[in-house]
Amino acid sequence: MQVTEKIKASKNPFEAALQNFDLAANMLELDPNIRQIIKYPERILHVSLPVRMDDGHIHRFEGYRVQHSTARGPAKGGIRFHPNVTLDEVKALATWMTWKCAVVNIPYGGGKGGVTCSPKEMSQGELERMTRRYAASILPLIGPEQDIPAPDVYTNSQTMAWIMDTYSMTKGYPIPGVVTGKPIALGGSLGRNEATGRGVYYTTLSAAEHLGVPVKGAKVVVQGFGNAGSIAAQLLHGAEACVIGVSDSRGCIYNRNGLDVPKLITYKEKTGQVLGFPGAEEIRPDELLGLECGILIPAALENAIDGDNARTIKAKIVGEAANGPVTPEGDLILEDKGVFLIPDILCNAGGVTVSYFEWVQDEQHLFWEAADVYNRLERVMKTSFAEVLKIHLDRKVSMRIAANMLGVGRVGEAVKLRGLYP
């Protein structure tokens, strides 16, 4: 069976998620009844969050928590604080989380949350009050057995600590397993902070090995120098790749001879941006994506590579550290160009994998050494890459469709075995 569906251009991430699901479901010849059960979210909670700001006035924020699937286990997914958060974005992210957890074969379903806000313009006190209000509002959905939040865009271990404390106070005793990505002092896992970037690194190494492309000396471009992007860049730099361009929300920099990534990380920690880094020149965002390179890592937000700019991509490997950075239309263009794409639900699954490790440690009250975490993560990521690659080669489909086929197939099997209640 060949994929013949026409991809329509869309900036709506949930529509893109549904298109990718349909392509995979069609290739699997998925039972129509199973398709009806697993395509759409199980639960959607939309909350209004009145928060007292520092100047005394009350500001109302919009918040969401979506559980796409709990067929294979508790819902799992991050919470993002961003001015562009919408319900459709959260639904898409929850959907991708379902397939992502299934691709790396951990016993979770997909969830996601978000609050529409501008965290960079808020004080620490305002962020804490908003986070606690949000946690209290989604309390009926979350818990270590039903839905486990984690950090995402503009949220971090401190955000998770506030959610854990809010939840625990309502129960009367500490429940560290309600969230992952917590501080180590509250039951967090060693290796969790760098887990997403490490997962990107391991899958990129696997892709390079498959293609016969040496990592040593390979030119690398990273769009989005946040947690995942900076860690992936640092690890590739350590493997003697040449990181020539990076960007963050404030601008893009380039050095044809390579950037000193450890020094750049230190520079950004001090200044809050990559612009102005000594020895680098500022370039435009469109120039960054079009740089001649072996490896391109889009690690910012969704829809970064679409039908308009995909033709300018010159990379041999695109590793999706972000969620949904390439639109379905962009996918087809990259495929036609012969670009090897590592899809997001495989490439950036290191974060949720180590979140699973953290949850296991919390539930057992027994914690692992960092080396144990790294070894287990490498094994999971490389095994999952090999499973997706096998489908890609055997069925002659794109890596995106292959990953979705693996994820959708595993969720479909779980639903079939469980049956329909009542």
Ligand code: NAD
Given for the second form:
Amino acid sequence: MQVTEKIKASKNPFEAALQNFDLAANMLELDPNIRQIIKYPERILHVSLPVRMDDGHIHRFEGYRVQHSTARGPAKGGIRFHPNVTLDEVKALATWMTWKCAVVNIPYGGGKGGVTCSPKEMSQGELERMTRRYAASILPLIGPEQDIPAPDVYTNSQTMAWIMDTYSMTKGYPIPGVVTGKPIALGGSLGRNEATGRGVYYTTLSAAEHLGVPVKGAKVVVQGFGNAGSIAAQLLHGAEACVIGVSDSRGCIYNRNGLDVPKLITYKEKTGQVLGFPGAEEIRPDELLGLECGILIPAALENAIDGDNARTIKAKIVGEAANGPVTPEGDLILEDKGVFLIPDILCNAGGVTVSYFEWVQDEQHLFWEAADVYNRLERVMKTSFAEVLKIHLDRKVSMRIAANMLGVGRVGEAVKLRGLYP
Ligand code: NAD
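Let's compare: the form predicted on its own is above, so bring in the form predicted in complex with the named molecule.
First the chain shown before, then all remaining chains and molecules of the complex.
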């Protein structure tokens, strides 16, 4: 391991993003002038959102939209509704989007948005009014050629439909390309809803192939049974892996003989939780992460694996479906233990890749079949995995730094070619 810089123990995801940027830039011997240009977000918009609640009072929410980079194309990145959303979290997520889009070589920069709110405690009407007010407030930044939002934690295709409608009403004509992850009926792409989980699945297959371990029969644990986690679990279940443990925000379940994932998805849709699934026992979150397994997929939020609990991880492969689930301190411990990490900016890039396909289809008014989407996605994920793996092996750096080197290097090249304005 050539990268020996001291790692600071921090739970601030933006600091983690900056630390990994520095490690990658050092390995690339990146020109200090280029570093100055690409390290920090280009634009930050902080908005105040007064919303009339169902009981008649007005509640004020805080929202953000961050454009980290537009060097390689329009900013691209999801919108998160969560009580713990902070500006630093959104800045970190926007930064990771920049490197992620460059890793899979799609013509986008990186952006992200968020509103600090508790969507589970809000009615549909309250959510719609808050979403529309947020869309109107970030209107100066977004647009199909400028900055294109998508779903993230606790937002979905309905959220995107409201943003698309708000944006289109102010412009006076329908503009589906302003968001991706839309409903199919509004110009969404087949395969977008499952794209992140499918990308996680493809990169996990590539990792298993590289390590020479079979996926069939491998024990799998998934933290966060939402869009990304449940689809990854379902596809691995379909490949005859044995999903023994999963969790969501309400609790964790375990069955040593394997969970019936399709039935669990239906159960979660009906009850809103995984707890109580017939035949599974409840376990604690720390027990879930420490389960004996071949593949661990953190698919919830940042900082799930840190300096305190990384030693308890027994998985051979950790596939980061979530953004930033392992802290820099956690990274070093996992690496020391010989865990093979598929870093977030590679592992979960299937979502933004199919978002790109959706945007291309919207711009051309010509829609593809699902098989086309899956084939193209598989090609992108497998090619990107091979490129990151090559850097990992040739330069003897972790998979995390290898992915950052690929992403940062491509953005650095774009900035160098564009030159400095004015
Ligand atoms: P989601 O809202 O569909 O699901 C999130 C899931 O995590 C929910 O089931 C929730 O209950 C669970 N959760 C929340 N806190 C938890 C905790 N402390 N422990 C266990 N589970 C917990 O969100 P999603 O879109 O699946 O996003 C999950 C992660 O994947 C995020 O980090 C997101 O940034 C990342 N991601 C999502 C996409 C996408 O296209 N949706 C793309 C790339 C990355």
